[in-house]
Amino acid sequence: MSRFLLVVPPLTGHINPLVAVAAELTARGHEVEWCGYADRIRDAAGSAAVIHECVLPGTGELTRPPTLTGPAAFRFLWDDFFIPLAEAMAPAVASAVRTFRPDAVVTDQHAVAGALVCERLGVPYFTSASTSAELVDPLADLPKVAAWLTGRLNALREAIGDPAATHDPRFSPYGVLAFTSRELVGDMAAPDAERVHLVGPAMAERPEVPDFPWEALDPSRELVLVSLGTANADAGTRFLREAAGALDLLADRVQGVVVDPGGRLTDPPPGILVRPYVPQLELLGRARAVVGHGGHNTVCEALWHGLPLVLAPIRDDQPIVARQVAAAGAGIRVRFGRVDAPKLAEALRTVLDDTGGHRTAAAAIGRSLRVAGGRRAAADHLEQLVTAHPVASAGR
């Protein structure tokens, strides 16, 4: 059997897909260990996870000014979070490789230390792409920003990687696990397409939310889940209020569950459940539609269940994911900063009634995501990697 090291940033949406892959690898008899921020990994993977702790810059949390969007948000994300994160993680990643001696590493696309340390130490690795956004070159129309990022990654490689390497460290030359499907990505070409494996979402059981009031769900109304993910509480106050207003306008037919980890929705209309955390996969199994920001994991999990979406992207990969959903016909995109309760209610009516065929399209994409293989397909590719590229003892 083989040993796999998983390298992740302290972002729940980036960890969750690999939790499922880790469970599949373990079930097949392989050894799996993690490298990253221990508390965040244990929250997702459980207390039994074996973790090589990283010292992270600052608090290890991603916080940004609420109004920061577009190229400025992209630069901030790399300059103030991902680059310092790579510099801080590199020593722990190198130590984990030397002590655990993995046959292969799976490193998140944005935990760049994993890629750079592996290339320096000669260990084969796969990239875990938890979002499809960078598969379609989001900087194609922003050449100056693209050149800036290339320069920053080159400097990082000089410091912690192999200066002789020339490939983009966000895309492993050995292969990329992308947790999506061609039906969702569309026809836009992926970089190194022959090495990008579209495996669909990797689903796994998640820690229970013991205080969720299941008895409060009304089976006579259609359930709508509203979520802006775990990293957007700073920007979401106005939108959550408008979403609550939209749900109230549809209260005769809709019951809303709003995820509000930041506690911003202090006075919701009656009949709307507002919780800091929810058992998302279980709720999606009961829901009829999802309102969100275009976070890739939630989008794919909703589509896996055949649910249409109303998406209000904020920044980062979200506009691209929302555009993919709208282009595939599986949802409606609205303006995060401008949409109001009546317009959100109108969009929800449209997807709930399937007047634009959104539910039909969502069901079709859901089928494509399920047949892509998910955790099993990802584990298959990793086993093939180990067979094709055995690691020399000296390399570890």
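We call the rigid core whatever largest set of C-alpha positions still superposes within 1.5 Å between the two forms. Just so you know, these numbers come straight off a predicted model, no measurement behind them. Residue numbers count along the first chain shown, from 1. Compared with the form predicted in complex with its partner chain:
For Leu121, a C-alpha deviation below 2 angstroms is recorded between the two forms after rigid-core alignment. After superposing the rigid core, the C-alpha of Gly271 moves by 2 Å or more between the two forms.
After superposition on the rigid core, the Cα atom of Ala251 is displaced by 2 Å or more between the two forms.
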The other form holds:
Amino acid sequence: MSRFLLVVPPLTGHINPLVAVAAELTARGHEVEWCGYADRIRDAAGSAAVIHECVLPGTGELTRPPTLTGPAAFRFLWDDFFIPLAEAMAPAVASAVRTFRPDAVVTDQHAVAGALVCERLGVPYFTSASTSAELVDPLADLPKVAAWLTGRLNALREAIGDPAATHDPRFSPYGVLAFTSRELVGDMAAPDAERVHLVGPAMAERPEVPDFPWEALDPSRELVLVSLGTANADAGTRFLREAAGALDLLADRVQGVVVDPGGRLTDPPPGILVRPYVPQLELLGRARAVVGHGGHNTVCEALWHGLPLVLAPIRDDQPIVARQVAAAGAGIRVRFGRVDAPKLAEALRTVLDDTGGHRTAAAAIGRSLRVAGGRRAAADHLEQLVTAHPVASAGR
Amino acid sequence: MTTETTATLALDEDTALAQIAATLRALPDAGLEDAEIGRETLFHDDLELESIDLVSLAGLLREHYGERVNLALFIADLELDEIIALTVGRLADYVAASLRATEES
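Complement to the form predicted on its own: the form predicted in complex with its partner chain:
So here's everything in the complex, that chain up top.
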């Protein structure tokens, strides 16, 4: 039996895969504790989770105006969120390591404090990649931007890590758990690619399944799910309206379900189901296609079910994920801020047309995600990490 | 395949701007068919294009002008703040200057 500490940022999409891994480790008799922002972890992992609480800057939430996208969003994400987050989390990570004495740590790639404190204290750790985007060296064509980020990470390392270390803290020298698959990523350019374990999505049981009017689904039409995830309610008003318009244009053959947590879609066209929350996995089991923003979790869940996608990325890793889906032939990328109802309808018609091959490509990626092993493969790798690097815990 | 014969002469910034704007409007799936594109148009905030689109644009301009316009090299030399503030006019100036430089050499 071993002890594992999971270090996460206050971002639900980053926590969810580790919730599944935590459940698997616990089922195998291991002890699991968390370090991060307690409210966000409990929302995802349940009230029984043992948490080493971090006091986070501000509200602990990532809030950005909808117009902040592209490279400006990238600068904000690091300068105003991940870096201060790491500074704030470092003391709690160190304290969690000293009191819980984990045999190994799993730290999200963007909870950089986890990696830096582990390297300083000599604890074996995996970094966890909750998106496929960091594995393809997204800044390869922008060396000065890459250098900017390296400079930020080096300064952070001086403050809370081991200044003698030289590797990118997002890629642990012990290994990376990447919750995606080779078929989706394409060619990897990650440092130490042989240490990146592509385990596919790790899906946790979702404790609360929202109500859904199943009787309102029309079996004679193709079901299309439109969702921009949980974090983009304020950015999505225009897009959701155009999406509803597109569904209306295709109403003779398509029935749309639109997820609208922000209640932005007032007065939708008749025949379209608009719900603040949906039982997503159950719906995906009956859907024929998905329209989304390119969030890695929803993309993987759609592909898992063999569904082709129309993706309108907003920012961050989403354009890269959307490009990977398009490159794999499993979907079409449209422009979030510019696409209108007719163009969106055309894209949907294209992916729904099985002669175009999008469904075949999606099904192929889906198979690769299913065989990647998920939570069990992740737990296997973690057990091997502990076996290979036994910790002299008395020293800490 | 390059089409060097169509653009062997040096050209001024305005012509370069018009050619870049036409190339951007023709970018597949960019949704810019009817976009207004001028010197001050911001590549990211106004056109909602991403760094990957810069790379695509570099490839298209290379097809159009040949080896003399290496936009990828220009992009690689940009700092983060310069990328955030990148205008179509700045790209046009770079294209025009590159063509002038090879003309003189």
